[in-house]
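Heads up, the chain below is alone and in the form predicted alone; it's given as structure tokens.
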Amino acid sequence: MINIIGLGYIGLPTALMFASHGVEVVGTDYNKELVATLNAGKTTFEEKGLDELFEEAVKCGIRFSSEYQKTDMYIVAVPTPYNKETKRIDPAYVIAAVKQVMTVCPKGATVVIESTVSPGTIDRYVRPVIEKNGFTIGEDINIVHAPERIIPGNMVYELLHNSRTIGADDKAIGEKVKELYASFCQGEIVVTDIRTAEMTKVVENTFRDINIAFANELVKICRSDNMDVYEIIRIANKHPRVNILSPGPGVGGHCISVDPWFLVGDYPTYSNLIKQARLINDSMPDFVLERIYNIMKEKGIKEVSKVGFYGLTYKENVDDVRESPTLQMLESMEKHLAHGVKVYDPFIKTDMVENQYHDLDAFLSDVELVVLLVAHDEIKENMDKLKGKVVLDTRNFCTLDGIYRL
């Protein structure tokens, strides 16, 4: 048996797809109203296939408890948030979990960390808190990490098929664990060592980040002296090894406005790229907010209350709002006492901020400008409910035309 621990974005499909491929799981997580919605049968969140994903795995026997269980098996899927000021990885949700863990195991237990964590986090502070504890690590416990690797909007597919890295201390557990992930993974697993397994996964969304933030570098070049970028980049990409992505709102998720800032506050004097890279990205929504102030001023738009925000998630079709570049500007926004922006998001369906709309008519009935800050398919089947409106696409897919883009 499996005790995953955590069910939120990743600890929950995770414990999902394993249940439905045969492996006996229960789901443990602290939120005792969240365990009872699940065993309720409803899933927390949208997500495509998920319910369907959760209905086999109903079938298949998997269960959930606000109690951590005896096994010899356990996957840790909790929040690893940043210190904003140290930029360092909080470690205080997994420490717990570990402490937990502790408290009910068998001798020879293995704990699987899969939250993101900064190079060196298992060596800092789940090595000692364990040993504090009188187990001895080999022995008593196995530590293992196992980085997620899924994307909200795609979890089950990505659950399926991406690759996967264990890292382990000892080869032969790491193998247990391979085999264990490989009851649904089709993709590549590959065992390392722990200290390579934490820091692969942060250099890949670092990766994301830092040629997100070259795209929104042009894009602010070219909007200051009156060049198309989005042209730019269509012509530079037909080169055979240039892949310019597309600018944008900012960057979102708990993963790649997240994950590089570990590696900038542990090493603070070698990773001057990679803080440029999160403070240009860190700077978008703002960018927007100017872009949006310089429009009303051409338009005659005098009152905020005559704009609306379309999305308040950090991508499309998804219901996940963290680090969303919309909630990053209305944060902004109230830092400078600037109300009334309208707000709809259609996979948002309790109120979330000030003047939020349910409804995409209404919402656009009482707005003169609109801004795109996320692609979701309604909007895009919906074009032409934007004739006749100021329009601001963040995201470049808006086929009207006429309108503003960054």
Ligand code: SAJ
The other form holds:
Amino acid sequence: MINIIGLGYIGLPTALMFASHGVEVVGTDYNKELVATLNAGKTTFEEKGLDELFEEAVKCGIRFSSEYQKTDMYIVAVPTPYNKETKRIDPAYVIAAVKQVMTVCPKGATVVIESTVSPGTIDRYVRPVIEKNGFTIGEDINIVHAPERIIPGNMVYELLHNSRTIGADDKAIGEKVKELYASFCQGEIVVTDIRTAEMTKVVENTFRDINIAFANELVKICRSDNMDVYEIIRIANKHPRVNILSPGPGVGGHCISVDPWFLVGDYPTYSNLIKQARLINDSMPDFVLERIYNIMKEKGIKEVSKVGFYGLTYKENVDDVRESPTLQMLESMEKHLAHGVKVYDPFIKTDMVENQYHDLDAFLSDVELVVLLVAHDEIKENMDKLKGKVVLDTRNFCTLDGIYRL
Ligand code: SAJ
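Now show the form predicted together with the ligand, given that the preceding structure was the form predicted alone.
Below, the chain from earlier opens the complete complex, with every other chain and molecule after it.
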């Protein structure tokens, strides 16, 4: 039996996947309300294919509890927040979960950390917790790092098909954990050591951050000299070895905008490019605000209350707002005492910000300038409703004529 600790964006789908492939699973979360919701037969966030997977897992006997279980295999998938000031990881949840595991696990158990951690975290924080509890690593307890790679919006597919990394001190334990993941994972599973697995995960997200930053820098260069960045990227990408990503209002989510800071924090001397990329991506919300200001001037729109932000989540078709560019823009506006902008997102059903709408038509009828910040399918399917509005499309998906782009 596997006890999966933490039933959030990663832990829940992973638990469901194991269970629906015949592995006995108990999912544990300290949030009793969340456990009650799952036990009542409901999932806790929106994700393509998640409800179907949940049903299957329930049929196969998955259980949810707020108690840690006595078993020989644990997978820890708790959040690893980062400290916004120091840019360092806060391993408190991982430490707390491992401590709890130590109170129930038998000798010989394996503890797999799935949570993303900065390179060195397992050595610095996890091993000491295990040793302090009187266990000898490698003899009494095995420790493994198996970072996930799935992308919100396509998690279920990617869980099945992505390649994975397993980091272990002992090759045989790595192989055992690999076999477990192979119960559902059809991608290649590479076994390596723990430091390499930690570093690889952070490197992957840093690679993407740097590439997005390049696209964002290009948009600024082209805007400053009146060139069409999208046409330039489209043509450049026809080169067989060029693949420029898409500029946008900034990089949100809990991974790409966070992980590169771990490298900057730990290796300040060597991480100039990584840091610069972070700063470029973090400057995009203000770049969009400046664009809005110029468009308002050009169009004679005087009131901020005539401006509407479409999209609050960090990207399309997910309900996750962590580090979202829209929230960063709202925060920045607040600092400048610019109040009154209207906001709407079909995925955010609760009231999260001021002047938030829950109906697309009502939102559109109250604004003159619509800033498209997230390319949700909803707006793609209702493009006609934007006719007659001034539109700033920050994601280059709107097909109407005469609109503004970044
Ligand atoms: N974005 C752009 N331009 C692009 C691509 C993305 O501006 O061309 C923006 C998005 O709008 C979003 C942010 O970047 O705000 C990040 O979105 P994303 O879809 O690229 O990635 P995440 O954060 O949802 O998921 C990433 C993935 N990592 C990589 O692609 C290297 C995923 O595979 C990881 O599992 C996940 O981080 C994680 O948990 O680490």
